[in-house]
Each structure stands twice: as structure tokens, then as C-alpha cells.
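Consider the single chain below, provided in C-alpha cells and representing the form predicted on its own.
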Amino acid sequence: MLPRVAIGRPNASVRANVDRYRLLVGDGLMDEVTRLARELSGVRICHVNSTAYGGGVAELLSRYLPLVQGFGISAEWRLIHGAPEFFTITKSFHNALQGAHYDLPESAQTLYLSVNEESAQLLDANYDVIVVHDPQPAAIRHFAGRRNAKWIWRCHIDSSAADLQVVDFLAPYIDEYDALVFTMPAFLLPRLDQARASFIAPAIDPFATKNIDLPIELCRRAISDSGIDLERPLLLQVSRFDPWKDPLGVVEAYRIVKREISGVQLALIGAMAGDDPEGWRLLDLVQEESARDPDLFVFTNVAGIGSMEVNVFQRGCDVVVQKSIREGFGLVVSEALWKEKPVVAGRAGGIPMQFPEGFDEYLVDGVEECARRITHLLHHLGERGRFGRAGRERVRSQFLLPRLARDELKLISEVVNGKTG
């Protein structure tokens, strides 16, 4: 059997916790899932990815899963298992996917699709729907058969401009899935089937501990006692340890802006994926530049870093940086902006679409121009409270979890019923 993640059961007091959303998105949406929920009453649904731990996709299911569960979903998570070698195969597929080059040699297409043959040995063949994330556990469907129930394909990523070596290999395993699911049209793999292609821009959880509201002076003195003088201004990006993610593009950027604000910090947070072995490379590169410069700090979750203290720097800092090169959405952008942070952020994939309308200048493409867009900000406290006020407006009517609850619900009735492809 496939380890189960363990994201709770419903209850009456789930139930209950799922009305407080009503405050923040209207009871037209929450009416609109609860809708949703009795007509799938009794269908059984699995998520399968490869980790619960570390990136987006793990943080939004450990979040989404137990929102519908509470709205009476019969909804559970399980996990595929590799070797090492299995995970450096994979992301390789990711780079791939987001556009670098990787020639796919026949030894990797054997462990990937082996790792995926066991994985379908080991899955419950009790659920009526199965919805498998990204490229790791693509494969399964294959090998699984179709065990009486539906499937449907989620790729998170940034595939615009997807390696077509890699596609070719993987479309055979996904065309085989009745949806496909991606951030945004762009994203659609060349190969597959339009017709079989949804929609469906990820979200938030206000409630989540990385959300809820703190008052501004515990998160200050959080801060402080990492060591960071308040008293100066303060930088931060929170990403995965990924090369997409442009963490040293971020450092050379606050270079440059310490050449004009002279007390300039920089913070980087960034957890590390289980399913990731290519991040533990790259942090150790941004610790060698931290350990040559006492403004630049370097946090993960491995040090101790969690949710609350992720919540706490957000809300802390001056300006949030996410100078994504690819993106499949960047959900800490609509987290900062749902602090009412401003975030100068790379023109990449899903991060324009939680932009508010008049900022898009705040959108760049290089270093340069990023240290351009932090400099100004830091210089108008004024554009910083507009830019954040207008961002939280746009993550409050767009990209909170209710939304994506009926969204994805829609979907899943639409696939049960046949009424997709």
C-alpha cells in the first residue's frame, strides 16, 4: 500500500471551521462548494504525489485536503517511494519541463517507469477518483490500469517552454488520464489532447499557520532575535532552494541596492523538498555568500524554520522578492501580498496573474532591474502601503482556498459524470 499522509478525518468541528471562510470570500462561493460537495457525496477520492514535505504542492494539499474533507469529501493523500536515483531523475523531468535541455537516456526511462509500475502494485484500488501531481507518479496511471475510476493529471509546473525530448516520453503516460489539469493555458504540454485540458490557478489558506494575522510587534521581535537590526531595512525571499527560483540573482540584486541604502538586509528562507536533491547544491552555495556578508541570512526548515516564523518574516520585512526565472504560480507571492506586502517579483509563469492592476511595474525581468523596483520602494513607504492594500484585495477575491475548492470540485463532478474530453 502507498503511505497514506495523515491530514485528519471530518468532523463536526472541521465543519464548523469551514463557515469562518465565509467572512473573507462571501457566502455565494461557500454556497456554491457546499453544492458541489452533496453531489459528489460517497465518491471516493485519492491526491498521489511524491512528497509531504517542502514545495507547493505538499503545502497546498496538506491545506486543501482537509478543507474539503470538511465540507464532507471522502478525500485522501498518498505517496510514492525512489531511490535517490529515482528523485534526481525526476527533477530532471521538472528542469526539463520548465525548459532546460536534458537528454533522457534509456537507463533513467527504465528506474522512472519501474519506480512508477511499483507504485501502481501498491495503490488502492478502492477510489472512484485519482488525481496525480506532476511528472514523479505520472506514470502510474499506465501501469495501474483504469480500476473503475477516473483519472486526472495536475502538472504544477512552469511548462511554456517544456523540452520536447522529455514531452515525447512522458505524453504516451499522460494522454492516458480523462483531464488534464494546468496553472494556465501557456502551460499546456504540446502532444496532449486541448479538449481534455483545464484551467486552475492554485491558492492559500488564510488560516494556515504560514497566514493567520500575528501582531506586527511579536513578528518584530521574532526578527530580532535572529539576529536581524530592525532599525534597517529589510529584504526577504522565501522560496525552495531552486536555481528557477534565482536565489543568487536575489543576492546580487540586494548588492546593488546596498550600493544606494547602504544598511540594507536581505533574508532567505527556503525549505527543503524531499523529493528535491539538486536544492542541497544550491543552498550551500547561498551559504558560502552568507558567510561572507553579516547582512545576509540564510534560514530552512532543517535549521528549525517553520510555518510561523515564515508568517512572522512576511509580515516583518520591508519589501518581499520572488525573482522567479519560472514559475508555475509562486504561492509566497500571494502570501506576502495577503500581508499587504509589496513584492518585486520575476516576470515568470503564475506570478503577473496575482499582480493587482497598476503594479505590473513591479514585474521585472534581471537583476538589474529588480534592484531598481526594491530601491524605489524602499525609498516610498507611501507606494508600498498601495501596492499592499490593492495586492490583499486581489488574493481575497482570487486566490483563496475556497476558490480552488470549487474549482477542482467542479471539475471532478464534470469528470464523474463523463461530461470532460
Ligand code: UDP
Given for the second form:
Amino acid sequence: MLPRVAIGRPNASVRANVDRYRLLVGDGLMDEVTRLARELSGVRICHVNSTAYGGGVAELLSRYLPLVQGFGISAEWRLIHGAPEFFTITKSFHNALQGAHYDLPESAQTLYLSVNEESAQLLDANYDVIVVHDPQPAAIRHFAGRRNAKWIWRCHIDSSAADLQVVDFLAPYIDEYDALVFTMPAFLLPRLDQARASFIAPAIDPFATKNIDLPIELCRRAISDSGIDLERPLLLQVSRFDPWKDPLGVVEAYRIVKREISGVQLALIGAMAGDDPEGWRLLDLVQEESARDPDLFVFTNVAGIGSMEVNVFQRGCDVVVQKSIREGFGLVVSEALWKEKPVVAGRAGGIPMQFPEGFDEYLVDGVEECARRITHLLHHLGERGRFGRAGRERVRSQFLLPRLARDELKLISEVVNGKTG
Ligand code: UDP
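Based on the form predicted on its own presented above, generate the structure block for the form predicted together with the ligand.
Everything in the complex follows now, all chains and molecules, and the chain you saw is the first one.
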């Protein structure tokens, strides 16, 4: 029988070749990361989260850790596993932190705490800094005790309108951390010591399979093989099937666009995350829509869609849509902009900061507006090109992995040296 709780170790030690980033981000930033890494030499860092695949945190850690290891940092990744009921509860926490109401039952509190307690017992004690991501393992600090380590809680969620019942429950556990990191000031949770908070935005890896340059002809051929006609326009949303990503709203917007541009097609690509039971229900709904419409395509990682396919579709489509209602950051937005694709996206959470200056009109607040902005871009090839080029430059200067490494290592250095926490 599988243990009820386990703590795994994905990608034990892979070092990225850091020099290749120099040409993209410049010597100044790379030298700063090198200096910080030297300062932190011998400091053992551990990142803890709850899923190794599906979703932005897993994506981020899988690329971030090899990068900092490439700079000589000792960094490990540990994963807490719990039974499916645990993830149903933590998904409700996630939703509540994003603003959904949740009547937190006693039984949920008990199970959440017991999985955190057992995970804490399984976590080795030999780290100097432990970075815990998101609410799933947030109480692990409480049960582990200090252990001579510094503890950082890193929240990736758009918690700008969090449900206070869940905040009240989690706050005493989060309050035990030495430092807190949110993506932007608007996400800072109430009830916490604001002086311990920092703000760091995530980033993408230009050398990940998902983002590496690919010949456009290859992308077009691969997309055509999946039954899509690239003589006609293609819209794309790549997202977990999650109500906050509003895939049904994307379908609605696409239907409105279709009234004017009848040949338009829509591809929805959605990874099913291990810690996201809600996703399967939403997948059924979009698959029903797709069964009735030969121009609406739904692909999942279950059917073999991986990073390379995401890359291919992001490069080969005409307009990327990210119609989020709440969004912690939305790595997919930077991924698309990096590939010089125009993006029509919900004006939510971490999305606007990724947009290049002068293109805010493509941040939308509803289905009708989303459809109008998509239609406009489909009619204006030149605008698509300008938007894409400005987007790539914005991502190059702000949202590539070395900038994230600099900001995080700087914070860790401050925490270790007692300037924060
Ligand atoms: N992703 C993927 N396949 C999919 C759907 C998503 O590889 O079918 C990736 C996507 O490319 C991005 C990450 O998962 O790198 C999602 O991160 P984001 O910040 O956009 O959203 P989250 O899922 O964390 O809310």
C-alpha cells in the first residue's frame, strides 16, 4: 500500500549552463547573480511544494533549480504528497485565497494539518533555508519547528481579494516564517506582518523545451498534423482547466469572433495537474463544446501534449488568449510574448505587469471585449507584429530566469544575514 503521505525528490541535481543567458540578459545581471551565489556558497536551500507537473509553480521550479545550481548554489526540491482528499481541500484553499467563499469545515482543517505534520516529520533537517510554496505545505514550518533554518513562504496566488476565513486559519502558520514573498503588493494577505513581505515576480526560461526557438515551418507542419487548418486563423489558450482561467469564456469569445471571421479556429491546451481534482470536471465541459464544433480543438497532457507541443502551438497560432479572471502571474503570457505573439488577456493579477507599454488596450474585462480585441488583431497583421516584438523585449528585460534568481538570492542572502525576518 502506498504511504498516506510522502515527501519526494524531483530532479535531484541538474546544473544548467548559465553562460548562455549572458547574451540575452547582459553581463550586469549575470555578474550580480554570480556574486550573490558566491556569497551564499555552502548555504543549503530547499524548496518545498506539492506538485512536480502541471501549473506554473512546478514549471518554474523545474527550470529555476537547475539554473541556481548552475551558479553553484546548493538547492533541492522536495515534494509533499497527500491523499486526493488533501488536494481537494487545498484546491478549496487556493480558490478561497483567490476570492471564492469557502466554509472551512473542522474535518478539512484536521486533514490539512495532519498531512502537513506528517510531511514535516519526513523532511530532512539538514537545510539552512527552506522555501515553502503556496498554501498546500504552508503549515509544515509549524510542525517542523525552526531546525536552525530560515523559513520563507512564497505565495504564487492572486490573493488580492482573499476569503478571510481561510486567511484567518492559515495566518498563524504563515506568521511563523522569517520572510514572505508575494508576486505584487496587491496580493499581500491581511493579518500578516507586512514588514516581512517582499515582492518578486516569476520568470520564464528561454532555454526550456517550451521556449526554445523552433523553425516556424516545423511548427506549422506539426499543428496541421493535429487536424488544424493553418490557412485559417488560429486562437490559442494554454491553461489548466480551471474556472479562474475561464476556458468557457474563451469559447464564448471565439464564437463571437466567428460571427465576423467564420474560418477562425480555437485550440485549448490544458495540462491536468496532479493536485487539481476540479480540472477534470471543466475538461468534460469544454470537450462537450468541442464535440459539437469541428473548429474547436481540445488537447491535454493526458493525450500526450507536452512542453514541445505547447511551444509549437504558441509559435504557430495567430493570437494567444489568456482570459483569466484571477491570475497569480500567468507564465503563459510571458511565454507567448517571448515568441512574439500578441496576447489578449484578462486584466487580472500578474498579467498587466507583463504587457509591453502601449498595448494595454488588449487587457480585457469581459467576453465581448475579448472578442473585439481578438477580431481587431486578426484584421491587423502589422499590429500583431508590433505587439509581439514589444512583448519579447519586455520579457527579455523583466521576466527571464536570471532576474528571478537575482531577486530570490538577494532575499535569501538578507534573510540568512538577519536583515529580514
Ligand atoms: N502548461 C503546459 N501544458 C498545458 C497547460 C499549461 O505545459 O497544457 C504550462 C504553461 O505553459 C505554463 C504553466 O503550465 O508554463 C502554467 O503556468 P501559469 O503561471 O500560466 O498558470 P498556473 O497554472 O500556475 O495558474
